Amino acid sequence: MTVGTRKPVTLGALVARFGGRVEGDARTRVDRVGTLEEAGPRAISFLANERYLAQLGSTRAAAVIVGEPASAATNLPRIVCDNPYAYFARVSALLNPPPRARAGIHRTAVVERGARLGRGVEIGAHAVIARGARIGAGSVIGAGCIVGECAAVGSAARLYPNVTVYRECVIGARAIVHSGAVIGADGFGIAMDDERWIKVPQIGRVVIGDDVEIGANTTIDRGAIGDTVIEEGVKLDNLIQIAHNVRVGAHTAIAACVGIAGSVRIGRNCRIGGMAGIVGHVSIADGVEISACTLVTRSIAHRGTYTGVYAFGPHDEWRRNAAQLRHLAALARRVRALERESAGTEGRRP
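For the form predicted on its own, could you give the structure of just this one chain?
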C-alpha cells in the first residue's frame, strides 16, 4: 500500500477531475491507494480483472474504481468508468506526486563553464554537467549523473542517480530516466578489412521526445550518421538494448530485456513483450503487438499480434518435437512431390 502525500480528496472531486460517475456517497474521502486485498479504510482501490472479483467482496477499502459490469458487485462507494486501471493510475498520480526539485547545486557537483541551468534545477552530489550542456527549468539531475558536452535535458525531467547522457544527445521535457541508463554510447559499428575490424565512427545523436520513461540499465546507442530517435510518450522497461539509428514511434511500450538491432523502424502505439528480439533493418507498422520472446526477422506491414515463441513442455517431449522441426523442410518437399504426383494421377483418369 502506498501512503498518499496530498490532502484527502472526495470521490466527487475525483469525478469532476477525471470523469466517470459516482455510485454511493460522493463525499467519501480517500488519501491513498491500495490493492483490494491490502487497502485500508482511507484507501481507494480498483477492479480491472474479473479474477479478483472475490476480493471485491472482502476488501476494507473506503472506495473502489470499477467498470460497468462490476458496478453492481459491491455496495461500497465507487467510481464507475470505462477503464478502471487507467483511472486508478491517474488517481494514484494525484495522491502520490513525485517530489519536487529542490533548487540548488550540491557542493560536490561539477557544473562546467558554459553549461546553462534553468530556474529551479536540482543537481545532486558528484553529478557532472559538461560545458555547453543545457538543463531545463525544474529538472532533477541525480547523484553521480553525467550530462555530456552540449547535451540537453528538457524542463521538469528527472534523471535518477548514475544516469549517463553522452555529448550532444537530447532528452525531452518531463522525461524520467532511471539509474544506470546510458544514452548515446557508440553503436556497434565495425567493418571488416583484411581480417581486422575497423571502427566506424558514430557521429549521430540520440534524440528523445517529451514524456518518455526509460528503465534502469537500458542503453540507447547514438546514430552512426543520422540520429537514433525515441518519439514522445514512449515507455521503456529495464535492461533494453536499442541499437544505432533505430526509431521508436510515439506511445510505444517495450518490456524488459528486448534487443533491437540497428536501423529498425518501429511504429506508433506498438507493444513489445519481454525478451523479444528484432533483427536489423526491418520496419514494424503502427499498432503492432509482439509477444514475449518472439524473434522478428522480417518487416511487419499490418497491425495485429505476432507470436513466434516455441512453447515449453516436458524435456523429453520437447527434444522429440525439436528433432522433428529439423526435418520440416524435407517433409515439405515430400508433401509438394506427393501433391504433384496426385495431380498427375487425377489428370490421367478416364
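Numbering follows the first chain given and starts at 1. The structure presented is a predicted model; accordingly, all values stated were derived computationally and were not measured. Here the rigid core means the biggest group of C-alpha atoms that line up within 1.5 Å when the two forms are laid on top of each other. Compared with the form predicted together with another copy of the chain:
Based on the form predicted on its own presented above, generate the structure block for the form predicted together with another copy of the chain.
Below: the lone chain, stripped of partners and molecules.
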C-alpha cells in the first residue's frame, strides 16, 4: 500500500529543503512514498541496502533516493545523498505529516482542579488529567489516557489512547507514547522478613527527556528512592520492561521485549536487540551493541558487539548436542588427560 496525503512536490523542492542533488528531471513530481517493489508512478522510493539493487532496475517509482555508489545504476530521476534512509525518512514525514492536535478538551474528559494545560492542547474522550498535572502546549492526550497527580508532559508530545502516567512522573517535549504504555508504576522493591515479603515504598519518579518514543505496552517503573531516567532521544519499542532506578543514555535504541533489571546504567548511542535481558546493577558503556536474545550478566566497559545465544537447529540434532553440554567439564578433563598421556608417550620415544 502506498499512501498520499498531500499535494505533489518536485525533486527540486526536496533537495532545496533537505540537501543532496538531483540527477535527471528536477521537475519530477511525487506525492507519496513506496518500496522499490510496490511503488507506483507517483511515488518516490529509496535504496539503502545494496541487497535490493536488482529492484532498482524494475521499480515503477517516479523517482528514487540513492547513495553515490548506486546513482550510476539507474536512469530514473533521483536524489543522490549520503544517507538515503534518513533522507527518505524526512521526505516521508513531509508527505505523511503526523495528525495535528485538534485543540480542545473532549466533553467526556476529566481535567481536575489545579491541572494546567498549555495552548492548543487536545484532550481526548474519557482522558483524565489529575490535579497538579501539567500538559505542554500543542500536546495530544489520547482517549482513555490517565495522567496522574503532579505528572508533567512536555510540549508537542503525543500520548496515544490508553496510556497511563503515574503521579509525579515527567515526560519531555515531542515525546511519542504508544497505547498501553505504563510510566511510573512501583518498582519491584520487596524485603524478605520471616518468610513474608514487605513492600518497600517506591518514592522516586520516572523522568523522560525530550524526543523519546515509547512503544505499546512498554513499562517503565518509578525509582525506589532516586529516579528512573530515560535521556533525550531514546527510542523504545513495544513490551519492554525498564525496572526502577535504571538510566538509559541519550539516543540509545532498544528493540521489543527487552527486560532491564534494577539500577542498570546503559550508555549513550547503544543498540539493544529484541528479547535481550540485562541483569541488575550492571553498567554498559556508550556505543555498545547487544544482540537479540542475549542475556547480559556483567558490566560491559568497551564499545563493540556482544552476543550470547544458543544456535537453533532440527530438534533431534539439537537434542544430541545439547545432551553433551551437561558433560562438557568432564569432556575437557578427558582431553587434558589424553594430552598429558600423549606428552608422556612422546617422552618414551627413542
